[in-house]
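Just one chain follows, in the form predicted on its own, and it is written as C-alpha cells.
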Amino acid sequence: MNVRAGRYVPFATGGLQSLLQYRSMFVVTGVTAAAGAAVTVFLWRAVYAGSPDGGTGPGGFTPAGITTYLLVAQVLQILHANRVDDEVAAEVYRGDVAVMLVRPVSYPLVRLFACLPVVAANAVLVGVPVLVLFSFLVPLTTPRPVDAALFAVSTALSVLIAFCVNLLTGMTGFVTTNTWGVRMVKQSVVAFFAGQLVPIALMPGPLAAVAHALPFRGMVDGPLTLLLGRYDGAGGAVAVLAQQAGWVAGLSVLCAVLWRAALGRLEVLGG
C-alpha cells in the first residue's frame, strides 16, 4: 500500500472543489440536522423536566448535560456522514474502481483523503452553526478546557472509525448488486450502539455491555464521555482514547485484508 501523502493531496483538493459546487447542499443538511436535533433534544428535555435543579436524573445526567450530549451527538453524526460507503459502492457498480486500480495509489487511502474535505466542511458549515443556534435556545454544559482538548482528539479518532465502517459497508458492493439495504441497516445499528439515539448509560446492563464491546461506541459515546467529564480520572480518559485507537488499528487491518480479498472477485465488463 503506497502511503506517500503527496500523491493523495490532489484527491483531497479535488474533493473540496467538487463539494463547493453544491453549496446549497450544506443548507439542506443544516436544516435537516437542526430539525432532527430539535426533536431529540426537546423530547429528552421533557423526560428530564422533573429532575431537581442542579441535580442529576437518569444515567447521572443533568438536564443541561443530557441536552449537550444529544446535541453534540447529532453534530458528530454529521461528521461521520462522509459518503464513503455510497461512493465506493457506486464506483464498484460502474466499474470506475478499475481505473483507479491502474494508478500508483492505494484506493482506500484515496477515499480517505477525498472524504476529509467533506468532514471539515460539514464541521464548519453545518456543525458549528447548529451548535451556535441551540446555544441560544437551551442551556448547555460548558466543558473544562482539558475535556474540550480530549474531545477534539477523540473526535478525530471517531472520524477514522466512521471512515473504516463506511469503507467496509461500501465494499459490500463487491458481493451484492444493491447496497441500499446494507447501508440502511448499518446506519440504524451504528446510531443505536454508538449512543446517538439513546445514551449508553441509559441502556439495560446486557445491552450496554454489547455496546461497549462494539467499535461504534467510539464514534459518539466515547467523545461525549470525555467532553462531559464522565470518566474516572486520567486513567479513564486514556482508556477511552486507547479503545478508540485500538479500533482504528483493528478496523484498518480488516479493511486492508478484505480489500485484497475483494479485488479477487472484481469483474469489470465493457470498454
The other form holds:
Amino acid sequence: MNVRAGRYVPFATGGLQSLLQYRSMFVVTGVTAAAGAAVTVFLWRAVYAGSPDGGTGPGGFTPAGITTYLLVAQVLQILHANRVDDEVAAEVYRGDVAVMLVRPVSYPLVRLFACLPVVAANAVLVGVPVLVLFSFLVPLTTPRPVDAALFAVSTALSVLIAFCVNLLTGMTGFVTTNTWGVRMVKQSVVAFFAGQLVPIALMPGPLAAVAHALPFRGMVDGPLTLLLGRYDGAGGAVAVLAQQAGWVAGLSVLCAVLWRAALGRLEVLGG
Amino acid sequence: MTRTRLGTALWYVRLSWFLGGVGLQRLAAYRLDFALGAGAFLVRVGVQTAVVGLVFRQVPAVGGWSYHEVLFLLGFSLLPRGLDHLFTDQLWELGRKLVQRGEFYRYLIRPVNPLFSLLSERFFHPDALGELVVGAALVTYAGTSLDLDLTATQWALAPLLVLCGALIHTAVKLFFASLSFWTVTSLPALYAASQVSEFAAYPLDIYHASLRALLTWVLPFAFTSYVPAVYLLSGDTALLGWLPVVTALSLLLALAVWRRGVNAYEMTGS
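For comparison with the form predicted on its own, would you give the structure of this protein in the form predicted in complex with its partner chain?
Everything in the complex follows now, all chains and molecules, and the chain you saw is the first one.
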C-alpha cells in the first residue's frame, strides 16, 4: 500500500471538479438539511416549551442549548454525507473498481482524498448558510472559544469515522445489488445512535448503553458534548477525543481487512 | 380503430391488471432486493417511532397532541405515501434521467396514453408494501390505545382520505418530475419536495406559522395526513372540505404541466 500523499492529490482535485459540475446538489443538500433540522428542532422545542428561559429542562439542556445541539447535529450530518457509500457501491456494482485496482494506489485512500473536497465544500456552501438561516429563526447558544476549538478537532475525527462507516456501507455492493436499501438502513440507524435525532443524554439507560458502545456516537454526540461544554474538566474532553480516535483506528483496520477480503471475492466473481 | 369510451377504460383496466401482475413477478425474481427495500422502510419508521417515544418520555403532550395521537398521525401519513409509492414511483426515473438521456420518446410511440405508458413500465413497487404494512399497524395500535370509536361516516370516508392523500403525493411528484422537460433533470427538485413531505408525519401545530402555511397551501402535504388525522381523531372538519378541492387542483396543475412538458419535448425532440 502506497501512502505517499502526492499521488492522491489529483484525486482530490478531480473530486472537487466533478462536484462543481453538479452545483444544484448543494441546493438539494441545503433544503434537505434545513428540512431535517426544522422537523427535529420544532419537535424538541415543543418539548422544552415549558422550561423557563435560562433554566434547564430534560437532560440538563436549556431551550437554546437543545436547539443548538440539534441544529449543529444536522450540520455535522452534512459533513458526513460524503457520497462515499453510493460511489463505492456503484463502482463495485458496475465493475469500474477493477480499473482502480491496476493503478499503483490504494482504492480506500483514493476515496478518502476524493471525499475531502466534498466535505469542505458542503461545510462552506451548505453548513454555514443553514446555520445562519436558523440563527435568525431560533435562539442559539454561543460556545466558549476553548469549546469551539475542541469541537473543531472532534469534528475532524467525526469526518474520518463517517468516512469509514460509509466505505463499509459501500462495500456491501460486493454482496447485494440493492445498496439503496442498505444505505437507507445505515442512514436511519447511524442518525439515531449518533444522537442526531435525540441526544444520547435523553435516551433511557439500555438504549444509551447501546449508543455508547457503538462508534456512531463519535460522529455527532461527541463533537456536541465538547461544543456545548457538557464534559467534566480537561479529562472529560480528552476522553471524548480519545474514544473518537480509537474508533477511527479500529474502523480503519476493519476497512482495510474487509477490503482485502472483498477483493479476493471480486476475483472469484470477475471473469 | 374506434373504441367507445367505456371500452377504452376497460382496456386500460385490463392492461393495468396484467402489467401489475408482471410487476409482481419481480418479487419472486429479486427476493433479497424486496426484503432489503421493505426492511429499509421498516427500520426507518422504527427509528421515527423511537424518536416519538423518546420525545414523550419527557412530556405528556407536544403541541396539544398525546403520544398515541402522534403515533396515529405518523402511521396515517405512511398510508397515502405508500399507496402513491406503490404505483407511481416510475416518475422518479422521468425526473432523474429519461429526458436527460433522450429516452422519453419511447412512451410517445406506444398506443396508450404516455403517462400510463410511463407508469406502467414499473407498475408495482413492492418496497412500498413495507410502508403500508407499518402504517396500518401503527394506525391500528394507536387507534386501539386511544379507544378510537369512529362513526359510520368516518369509516366510510377513511379510504377516500387515504386515496386523496395519495393523489396529492402523486400530483406533487408529477409536477416536479415534469419540470425535467425544461430543466433536463429535476431530481434535485423532486428530492427536495419528498424531503419536505416528511414534515407531514408530525403535528402541524409544532411548526412555525410560515411553515404551516407552506405545507397547507403551497406543497399541500398537510392534506395527506394532518387534516385527515385531525378529522378521524376529533371529528374536526374545519379544513376537511378543502381536501377534494386541493386534491383536484393539485392534480389539474400537475397534469397541465406534464402535458405542456410532453408537447415541449415533441417540439425539441429529434
